[in-house]
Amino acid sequence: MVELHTISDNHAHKRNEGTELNLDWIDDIYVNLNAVERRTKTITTRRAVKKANQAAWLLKAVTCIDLTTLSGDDTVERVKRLCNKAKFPVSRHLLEELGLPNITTGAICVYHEMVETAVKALEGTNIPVAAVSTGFPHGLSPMSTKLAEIKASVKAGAKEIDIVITRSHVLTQNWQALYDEVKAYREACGDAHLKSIIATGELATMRNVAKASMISMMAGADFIKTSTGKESTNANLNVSMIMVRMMREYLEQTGFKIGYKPAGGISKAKDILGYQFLMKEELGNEWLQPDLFRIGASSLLGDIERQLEHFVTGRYSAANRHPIG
């Protein structure tokens, strides 16, 4: 039997209240990229999990997935199917063999147009709907439009809002503008939780990644997220290490726990283990729970199911036997 511990409250810790903008703190941020790379290269080699232990890690990952569809050809029926998969992400026969009750994914993530559909499809569950917003993925809409989009998604029932920052604020070192922007987004969210997408692949340097992460937290972000999934470079362990270290520093300075969401390009079960190991080693077991760790993915779930099938039966099944929507 696989032992799996979950929590029922999507956000069980005190919410980040933000801080005043502290430019001295930002100026003191440096990144030793060589040290980061040395550290990340050993994350998956120093810890080996196999058989039942690996199955437990993968099942935990399922509970942290923001099951996502962000395509131009999204339809109501596709979103409904995705929501049903979020409610029953792992085949019943696998869970029975593992001796486990049903689990669910961490959230469903959609464009604003599909928020009401997703909310209705998830009625009676604790699965929140996350809406990408603020001119996702490029974030170049007028500010008034961005704020209106956030408010519309919250009104439609979204409990989480994934915003995109204006990259030019980072590239021009206009930290006040970035802080003011994210703070305005946080206020527009009201009770909905804010995930700040840093778009790491478009920020030029790792130091910019670190500073943009810290500014977002200072402005009140509940989560920081690597990517939109639309950039040429998305989530990887190097940027994750830098962002997680900023989260740890922010916790030490303020006492507020910030969540982390890698997104984009995470499609294999073996890949997500590295992110889980990183969270455990840098921040502890609490950051393996869905209130502080989310994974922006779609095809990942299908591969996790294939690995679980192999654990239970000793055979790999065809990928089309584990549809995600």
Second form
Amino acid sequence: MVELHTISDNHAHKRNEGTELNLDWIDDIYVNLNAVERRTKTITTRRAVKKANQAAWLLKAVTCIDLTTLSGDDTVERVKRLCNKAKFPVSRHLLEELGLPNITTGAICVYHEMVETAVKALEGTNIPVAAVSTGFPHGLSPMSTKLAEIKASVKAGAKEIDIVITRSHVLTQNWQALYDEVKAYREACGDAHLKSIIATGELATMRNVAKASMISMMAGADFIKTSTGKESTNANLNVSMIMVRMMREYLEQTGFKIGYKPAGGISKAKDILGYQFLMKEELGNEWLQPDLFRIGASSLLGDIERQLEHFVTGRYSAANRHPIG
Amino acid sequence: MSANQVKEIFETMDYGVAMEDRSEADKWLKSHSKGFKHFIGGKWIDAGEEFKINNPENGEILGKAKAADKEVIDMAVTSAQAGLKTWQGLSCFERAKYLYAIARLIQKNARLFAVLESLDNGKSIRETRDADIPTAIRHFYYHAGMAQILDKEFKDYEAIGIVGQIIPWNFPFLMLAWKIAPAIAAGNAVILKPAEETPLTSILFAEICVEAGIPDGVINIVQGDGVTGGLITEHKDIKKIAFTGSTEIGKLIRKNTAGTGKTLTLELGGKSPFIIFDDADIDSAVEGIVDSIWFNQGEVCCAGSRLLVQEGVKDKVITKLTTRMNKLRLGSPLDKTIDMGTVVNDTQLKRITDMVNDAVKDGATIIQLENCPDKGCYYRPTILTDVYSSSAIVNNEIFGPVLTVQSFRSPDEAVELANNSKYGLAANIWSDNINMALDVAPKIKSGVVWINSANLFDASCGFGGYKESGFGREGGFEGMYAYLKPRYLSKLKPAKEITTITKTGKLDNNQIDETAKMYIGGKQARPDGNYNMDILNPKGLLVGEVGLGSRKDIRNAVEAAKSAYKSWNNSAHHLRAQIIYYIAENLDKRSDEFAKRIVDMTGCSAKDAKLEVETSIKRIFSYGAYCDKFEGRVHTPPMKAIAIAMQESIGAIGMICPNENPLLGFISLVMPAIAMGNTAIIIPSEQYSLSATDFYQILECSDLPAGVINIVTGNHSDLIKTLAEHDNLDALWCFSNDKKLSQITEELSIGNLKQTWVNNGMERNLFNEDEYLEKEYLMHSTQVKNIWVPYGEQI
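Structure of the form predicted together with its partner chain (previous: the form predicted on its own):
All chains and molecules follow, beginning with the one already shown.
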């Protein structure tokens, strides 16, 4: 078996310890959506990557994908197939031609039910299993149940826990409740990393997105994540810009580097380049690596493979030429 | 492809280069390798002294052109005359179709335009592709619409004739569109001269005009430098000059065209403030700065080059801005991964370098982008701190990517600093508090205000300056008036020459002997020189005496008008209307007395005098009505923003009244001005001053605040010079019978580039409402400020 690399266990940065609840920081948050939209619009026009650069960037994106299945009809076999795709995300001949034969996706992301299956399927690799948790996607189960769910997933071998926040805390501006909730989740996670899904599509305003991000980080989130994929609006560059700016603000205030995970609706290679430009421009190269950048996606990988094949062969590819995940 | 290459990039995560393909542009350039020609009367004319066109990235010769000489300009004018005739013979619909065709054809060739513009100017392909060219296309579409509705929307107006247009090198094609589209939509024929540095896109445009079948002579494009520009401005058959460029050249044009009857639009320099309040979205404001001073290498007249930041957030802003600046990429203009290309040429590069070096010598702290190509006309994005109001670098336009930083403590101080400039082109206000933003916006003296945004442009929104940034607007309805004139103008006849009357005696009018004083700052004032002037009737009989005004009386009157301006301008429109109605009421009560005075002075019939008083009262009423009805517009550009086009007052306006109809002449000028919030220094009819001096008694009992109207009597030709040269006077209107005074007004106005309005010695019948368009007077009493208000909150 080939040796598989992942970087997820190899965090170069200090883990976020969280802070007190600083409501001053929240009061100081101003977000001018229209101006943000203007900036976002030029993210993809001010930068471009072509040919070898594009191939390298797309391969980097592959290493950041949290290859995800969150369906009611998930079965053990379905999850095993996905895990195998995580190990071998791109046709091996292409990877060899590109000089990077051993890359894998960043993680596998499943419901608690499938954690054990996934962990087993990924044995012998460093690919972590992430579990969506805390009554995903709505987060409206009893607190005791949600904490128990986190613990159960960690016990089953999940290295990363994607929690959902209670949206009503944000909509009612109950920052204390939100802080307490995320902090409790973080404690329940133990050594497992916590990704806080703020469900931007249900937060109504960009100021709420900014504030929910900031509270999550104060409460100890390792990553902040846009969406469950189940809301009507998924990740986009505008919410990403806001969240990333908050990460930068938090970094300036505390020195802690937080990771970012856009999720839902990212299905084209071209789209992911926009997110990568945003991370590089707003934060820097470190946030292009899987320990600080993840992409919640499933069909994206297929499109990336087709682009890579085009780069290698000069011919446009078809989906059926690449193994499905 | 090498596997190692991908692997290496996988580690470095570099962008690499992504060059725009220039092969189509090269093909086009090659097809013109024999040299670019002038486009005159639909033909290509090859004449004049040759000059070369360089690519500022590497000095590559892109082609050669020839500078139009007098012969060529004469030819262009002759063609334009023919073109004008054809063009005006067409219906609005037919003209609209041509503009529409131009828009379509530019759109079809958009990429070629973008690449050529980038090669020629050094600006990035991203900007030419995403900003310059699309904005220009939109300008033609919008004005195709204006051409269509011209007759309906501008009934009392008509085209000016042949228009000379001179444009700069910073936005070669966009400026061409801004100039040509409204001019031809209004029915004019144009002769346009691009900057000698950047002629390429104008040639491609001319080719498109051929393809669109624009009638010969409607659009003429000549090449050349300032000498050619001078030939255009001086040509007697060109009736209007539209110029975008430096304030220095703008003033020269004003001076050289004085008294010729040419109208002017001047879009000149700027030193625009970029104000960040402590309640702004700072990250977005930083991006705003990028869009402002690091847009087009800072070679933008309306660039926010003076950062004014509230003290509490100053350090935060500078830190964030420095971090952001260091993310900027300089490189080949055609590389799609860069933010900034080169400045336009070595001269400009040296100018910027020298100015910045001097600033550093003066004590400024400099922060610059580290990475920069070592060859080509590149200038690094630069931030200068430790600079103050007294620093040269804060006051002078740089026209490069250089930002100065100053701080302020309060909103009032921000406004004060913002207005502490001879320029008044644009301003940027960043605050997430709408109360703050909308309070500050009207207080800043500039033609454009961007709230929480920077450098937004659209064809529907007027663009243009206050103060020494010029006058006239481009874009929107307000911009159309720059290319139209009232229809009655062409029917006017020269005013009667004033004949000197010899004193023969004293009129027996049963009045106690009186010497009227002047009226300054709400007080009756004796002339500073303590001399008087006789008012004689046509038979030479003395009707009364008035003070003989001098320099110092003008000084006092301007002082009074300026100090009254702020509170009068800020007073409620309703209050101004009430005062104006009250003036009418009080005049009405004394109408017999005023009529008699007119008869005594002018010797006209009692019936005519009565009509003059009645018309005056009606006119005052009219302007009382307009106080709260001559309102602005709300523009709706194609983005999530509105632009509020406010009709703002100009300031203190000097006015020289016509000799005839001493009461109506006085009322007709002063009332629109004060109705719109201006204050006035008015020099009444020289021969018949008493109607005006009688009038101050009416003003005194009508609750008009002191200093709003100031009356200085005296010799027009003595007083005009002081007024025209007064740098604290904001506008000067000359309706003297003497044509020479119109010329003096324009010629001497260049000190502060005050707005002038002159009659060129032509007489207007003030009784005839076809010759006295109230709207025209209101427009001259106001200037349009476009306040851009972007919106959006819901995700």
